[in-house]
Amino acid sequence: MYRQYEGTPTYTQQSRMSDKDVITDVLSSVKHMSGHYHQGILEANSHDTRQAFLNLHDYTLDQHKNIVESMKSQGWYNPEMANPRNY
């Protein structure tokens, strides 16, 4: 049974995504797409297709850098430094 609502739906504070949640989701999507473009580069059967995937991959890497820098400026992205002794 469906419940019918009248008027404009309202959202509680808990149902809203914060700016950090949104940009984190965008970063995740960019990482995901980069992986697919990389796979496309490896499996392309023509120079033009490979070049198209390379261009998309490079664009995605630039977007990744911009998103990470934006997140760092807000204090939302702080990856730990790798310890060389662990390798």
Given for the second form:
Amino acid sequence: MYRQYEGTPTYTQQSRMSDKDVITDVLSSVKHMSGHYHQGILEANSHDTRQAFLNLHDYTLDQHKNIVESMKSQGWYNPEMANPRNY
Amino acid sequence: MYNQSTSQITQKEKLYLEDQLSQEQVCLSKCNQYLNQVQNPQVRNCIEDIRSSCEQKVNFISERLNQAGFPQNQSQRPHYY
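Return one more block: the form predicted together with its partner chain, after the form predicted on its own shown previously.
Everything in the complex follows now, all chains and molecules, and the chain you saw is the first one.
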């Protein structure tokens, strides 16, 4: 049986994305687009289209770098270092 | 190696450009939405930069498609499947 709500449901903190979630989602989108531009370069037939995809790819890599730097400064991007002793 | 024609594009190139145009438009929409909710100033600045880059890329791709004879209506939302 469905619960009956009275009035408008309140906007809870749980339903809101955190700033970390937001920037992670944008990073994910940019990474996806970067791969697609790379594929576009490989599939280009004309010099102009290839150059267009190259420019877009460069733009996207710059975006990626900015997001990662921003996340690192917040402590949200901490890739684990390889430990030679665990080899 | 490449066809030097500056305007005509292949069907595959057209599909790639159109697909990326819609992806960039979605990213632009997300950035606009996120700017209304983020609290952290550094995250805000980062998303503003990304939004600006997305706008430039949308214009760039639209211009390339226009050159090839496929005019893009900026106000028209792309189709999603």
